[in-house]
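The chain below stands alone and is given in structure tokens; this is the form predicted alone.
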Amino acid sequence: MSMVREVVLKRAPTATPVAEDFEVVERAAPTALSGQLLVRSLYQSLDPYVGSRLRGRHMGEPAPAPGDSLPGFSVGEVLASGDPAFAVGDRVVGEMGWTEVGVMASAETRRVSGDLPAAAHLGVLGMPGLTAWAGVTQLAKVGAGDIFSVDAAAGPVGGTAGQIARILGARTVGLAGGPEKCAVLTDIYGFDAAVDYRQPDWIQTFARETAPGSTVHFENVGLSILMPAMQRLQTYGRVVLCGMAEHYHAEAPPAQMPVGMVIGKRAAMLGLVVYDFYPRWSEWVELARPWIAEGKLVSVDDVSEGVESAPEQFARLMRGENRGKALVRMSDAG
């Protein structure tokens, strides 16, 4: 019997995931029922939404017990179809667990094409770039003129949605952690500034290179960066609340904010739940794919190999020591 190896919860986390939560267990190699793909994975993604989800406080979702599987996306390749519209060797993206070969609902699985890097269907084209588009172009409806900041740059969903910020006309601004991170913002995804959030004086700099205020601010962190950027969002400025990244994992009451504010900044607050975009994923796709063939957009990948090194790697995407997409690249994977 053919046996694949698998990470899955060892224990339920009560504070933010550390890799001791998980282990990686032996299993037989599944088979693809009706309405089934057995797929062998080539990259696993790695999203923050995750460690939410894996204590039960992410969309009303209940949470995994010891020894489930976990949630995650994977692209990879068809090994068997019970389903007429996949065939052997396609390449497909959908949810199956953090595993070298299992199983994918193929009414929920798409097909990708294999013209463009595996990885790509994970990060810029995947859920993190679907969020990004999704936010910037139908809620926010950025433009030409627009003064565009983000928080959670580096990473990207941040880095996706200012890059798309920029292609369509906007100045671009975003916080991130450390020099390393910031350059990237400058130096890959073309941002036109990058303010570093860890200097004592950055709600000044971000203050001077926003200046005379965002007219869109795209919400990925909290309320720590969420405040100063209101202060300073110009009246009638568009927020997008995509994720509050810093509040996950706190033992406290939900995050709360002043409604005077909005009030007084006369702004529209745009929350952002990207399963509401999953029926239009091709259509982000296509809008996406000469962009990228152009270099006009850009992905930067924090990937690491075999499948035992997902629960480390998860606990890197906790401590916000990504940089770009984390990704596992599993051992078999060409």
Second form
2 protein chains.
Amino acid sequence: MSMVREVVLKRAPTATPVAEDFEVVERAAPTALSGQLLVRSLYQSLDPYVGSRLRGRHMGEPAPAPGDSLPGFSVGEVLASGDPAFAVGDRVVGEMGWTEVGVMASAETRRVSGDLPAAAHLGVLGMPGLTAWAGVTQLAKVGAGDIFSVDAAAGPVGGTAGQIARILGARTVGLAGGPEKCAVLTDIYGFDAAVDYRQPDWIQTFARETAPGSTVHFENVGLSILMPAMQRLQTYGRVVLCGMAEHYHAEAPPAQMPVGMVIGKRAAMLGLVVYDFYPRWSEWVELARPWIAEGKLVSVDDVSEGVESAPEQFARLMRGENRGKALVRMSDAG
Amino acid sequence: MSMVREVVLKRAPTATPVAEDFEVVERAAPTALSGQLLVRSLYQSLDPYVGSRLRGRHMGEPAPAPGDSLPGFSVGEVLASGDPAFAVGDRVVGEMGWTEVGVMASAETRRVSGDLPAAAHLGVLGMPGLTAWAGVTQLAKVGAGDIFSVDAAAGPVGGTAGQIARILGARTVGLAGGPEKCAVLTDIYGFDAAVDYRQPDWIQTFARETAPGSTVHFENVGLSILMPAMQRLQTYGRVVLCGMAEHYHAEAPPAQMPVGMVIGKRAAMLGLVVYDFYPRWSEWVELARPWIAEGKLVSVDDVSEGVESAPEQFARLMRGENRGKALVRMSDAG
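Just the form predicted alone so far, so send over the form predicted together with a further copy of the same chain.
Shown next: the complete complex, the earlier chain at its head.
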């Protein structure tokens, strides 16, 4: 009987998750029943929202218990199919835990084309990219003439959001922490300007680069960026509320924002939940495909090697040390 | 030399304004210079925002000092014109203080037709009505199939908002305090349902009447209504943030709302400032004119008699005792 390795939760984190909160276990390879697909993983996606999921603070979903599998998309190849709609060898994206080989429910699995890099289906074309597309095009409806600001802009959501906004004709200003990440914004993603929020005068820099004010702000971090960004928003600006990462682990009370500021700015505050856009995933993939082919839309991946590397790779993500989309290469074939 | 009477601020209120914060003074009648109109007032509008203006908490505008004139629109007739665009006898709406006869800047004065009741130009066609129109039609874009909830619904903003939403095809649910105001909602304004927020089980009643949830909520009061209303909003609901009346006088910190709730509801929170819509006032008047003629859009006015009555009439408004649009009849000709 062949064995496979999977990362599971070892203990429930009480603060920011660390590598020791996880462990690698070895299991007998599962089999695919009817309606299931046996999948060999090429890449495992590691995502910031898992940090809040582990503490039971994400969308009301229950926290995993010790020994449980972990959430996140995998891209892989079908080894055995219990659904006639899928064939052995198909490339698929779905959830099966952070495992080398696992089982996906075929009804919740997407087949993806093999002509794009496998890893892209977890980043720029994956949930982060879909999130960026939904916020930029469906909620904020960014277009020519907009001044678009986004934080956590070196990450896959913010970086993709900025690139989409740029392609659609906006001036783009990205916020990131440190000169290395800021260089990614301007040199790789093609932002018009990068602002390092670790600099003491970052608010002045941000105000200058977004002058006379952002018309759209895309928020991934929390109040420490959102409040200064709101103060510099143009009247009738749109604000996409996508993530509050700095509040997910904090012991502090949840993020609160002053209603008077929303009124004073005539702002439109737009809550974004990417799950709603899963049925429209192919719309984003088809829009992005020529942009990727032309080199207009790029991705930066931060890849660790092998299932054993996943706990520390996730801890790096939690510490904000990742440089681009956090992935684990699960097998050589990717 | 003829004398006129005007209400001015006597002392700066430190809490909810009372009648004793004002006094009636007698002055020589002013004259109109070039670019000015001498106007005899028919009705003076008294508005809730003045409560926050007096404490310097409205849109950054300075608080009036003792002896100063007071803000608010008057409808009146031109006695003398310093602008060839206006003739003696024209009916006009503008600001000149709470005075029997005063001076309006012609550039900031609107001529209105004489075929509608003078008082309507301060209520349903005035700033409250324009506010309601902007929120319902320009921000929330209410239409058939919407479930529309609004608070302070017996007041001129909420009452007009509910009527516009009803005319546009929405189910309308109004919140008001006490059975008398609630009867106005259903019996006069034609709301589908009224909810008395002074009843201990009002949240259950509200949930039942808006089931399966409001698609649009129009907020005039503050967190005590907004938070329960948000919890019962449908996903992708729109919330017009129009006023936070309960926070204007409170010593408590300004209204704060949880960002996580906005995200979880995928809500669009839309800040409304009526000033922005002043250039489009005639659009609202022309839309409303046939509705008024057909009896579909009605107004309830709470009128006191004579300039001396203004301080107590304003104090009643501040205590929430008004029944409809708070007005002062300033002369017999209205």
